[in-house]
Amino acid sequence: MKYEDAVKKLSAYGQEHVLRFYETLDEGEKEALLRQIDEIDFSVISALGNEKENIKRGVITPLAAMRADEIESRKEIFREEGLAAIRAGKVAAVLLAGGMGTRLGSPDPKGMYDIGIHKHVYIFQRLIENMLDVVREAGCFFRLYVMTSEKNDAKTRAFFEEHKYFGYDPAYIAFFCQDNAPTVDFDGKVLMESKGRISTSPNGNGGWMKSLERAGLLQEMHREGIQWLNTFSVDNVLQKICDPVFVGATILSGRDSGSKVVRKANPEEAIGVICSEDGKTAVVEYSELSEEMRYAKDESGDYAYYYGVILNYLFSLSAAEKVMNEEMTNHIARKKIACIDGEGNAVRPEVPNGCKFELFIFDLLKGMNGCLPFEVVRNREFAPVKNKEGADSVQTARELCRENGIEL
């Protein structure tokens, strides 16, 4: 991008104070600048102006899962359905990993965390080796795209390689890196990291759809003919993935997308419950659900809102591809963003100073025909690893791999 253009653009959105500091800047700072002004898209700093109507939430009613007893009885229908579909290319792996292991103590990408006691056992071992029970079973690969960060993408890359990948073929995965939104103040104006560096953060799990196609791979998986996308979490190292059963009762069911979910294991459990929002699926995060909803039941005596998200997904990519371009809401977040002030002083805030901008992959949900949610029993599909002790843990992780017969 030539200076010239950069101004043009960022005068459209009123940010021309990026540019502040330009003439200070050496050529190899001032290149860089104009790369990431060129890259950035300016207009998710609408979403301040539309706050308000973005998180008024419609009338919320519970949605019955395809309950376990009932997956069990045709499992062998759901199977031979969703083997048929991997077998013909048209099912690919989404792994979100552009987190660190912060939480956990650990300045690598939390995929590069040892769970293991007695051997290296690492998440994204135990990922890799629950997508090849299913490329034993189906005997075949199936691609495998891996979302990575600015902050962990050198790194997760040499990892694989290292560890040469973990026993999967190489040729059937890509790397891709997460999009990043800018941060801005409270009046909306972007934040500047250094003199020739807006400040940026990644723009929340539900970006991946729209990096995959900056990268250039939403192109590839048309040319190959993918039709599903298992988009999932990097921290649950005992879920399934392209879990035959899950595919061909999404794909049997008629419906864009199905969502494995478990049963909560009380009505305090913190973790997001999908429901059905104004007619379509949505998902109600814990905070936002009222005592009396926590502890509303149904006719049978469960819970209403009964099922937890454990971010697995399964979408249809062309009905993916439709919501991402037309019904994706940016959320707003109020942080603490270290920056530079006008006169290009350090600023270390004390109190949230800016706003960042994420966009949330259940947010897909409403702009789909249906989504199936599909229930997996949680103690054989839901170990998540997001704190060093205390509840998901490595301690309660490590736990339910030996009670499932993995050895650590």
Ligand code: UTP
Given for the second form:
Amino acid sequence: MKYEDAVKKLSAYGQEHVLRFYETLDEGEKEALLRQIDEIDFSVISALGNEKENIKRGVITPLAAMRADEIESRKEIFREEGLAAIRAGKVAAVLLAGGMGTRLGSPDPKGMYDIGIHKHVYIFQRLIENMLDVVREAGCFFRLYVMTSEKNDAKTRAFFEEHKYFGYDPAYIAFFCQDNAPTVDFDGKVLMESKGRISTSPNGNGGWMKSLERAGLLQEMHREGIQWLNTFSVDNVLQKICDPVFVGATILSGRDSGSKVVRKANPEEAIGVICSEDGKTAVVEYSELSEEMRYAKDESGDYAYYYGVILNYLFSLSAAEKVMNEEMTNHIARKKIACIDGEGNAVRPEVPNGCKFELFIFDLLKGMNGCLPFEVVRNREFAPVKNKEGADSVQTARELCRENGIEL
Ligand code: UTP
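Since the one above is the form predicted on its own, can you give the form predicted in complex with the ligand too?
The next block holds the full complex; its first chain is the one shown before.
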């Protein structure tokens, strides 16, 4: 991008200060800054002015899930349907591994974390082992798209290569980098990380479709006849990926999507719950559920808001493409953001000084023509590694692995 074009783009968003130190930069830095300005979508900043509008929720009502006992009784029909789709190359997996893993506190990508005790068992390895179970069952590989972020891309790719893709056929694995969003101060002015670099952060786990498109991978999917995407998080070491039963149940439901859900451990568990919002499937976060809703019962005496999402979704590719081109909500998080001030001095804030913008994957559900909430048995399929200790930690995940006969 030329300097004049950068000025034009920035002034359209009232961000001319980004070029304040331009003349002090060397040629390489100038070029890098112009490239960054070219790549960044500054329109996300408008979410700051529309914050109230964005978080306004519709009418929330409970949504029933397909229960584990019903699934068990129809398992073979679902499995055959799912296996047929996998064998026909219609199903691919998308691993969301662009997060920072701040709570786990490791400097490496979360998937590189070793949960092994007597041997190395890396999180990425566990996920691939789960995929290989399906590969054996179906008798064929299926595609895996791994989303990284600018900060962990090189390490992630190198790690997979070093470990020979944990036995998965590398011809079926593609990496792509998620987009970044600019960070801003509370007045909506872009923060600078240095004189020649805009401060950015990964744009959340909901931008993966756009990032796939930018990487040219959606076109590839269409060429190959892929119709369904099983999108999943990096940190659940027990999850089944492209689970034929889940795939088959979703396809046979005639809906555009499916979501694996677990029964909440108790009404106070801090987990997003699947629900209906103005007649569309949605996720309501723990903080948004009133006490009355948390304890409400349905006609069978179970808690009405009882099925927690575990970030394992199946989306129809064409429906997801449609929704990504409609408005996805930019959620705003107020954070401490290291930056420079107007004089170029480093600022290391002790209280939040700015905002990050994030898209959430579950916002895709609202645009879908239906979603099948599919109950899985919690102790069999849900072992998230979020924290170093305590709940949802390395320790709890290890115990659950042991319970399921997985050697560590
Ligand atoms: P989390 O919300 O648990 O975030 O992500 P995290 O970054 O892994 O961990 P903390 O909150 O910093 O401790 C849920 C899933 O979404 C992915 C993560 O990699 C994980 O699989 N994710 C999150 C992205 O791919 N990109 C993002 O920008 C954020």
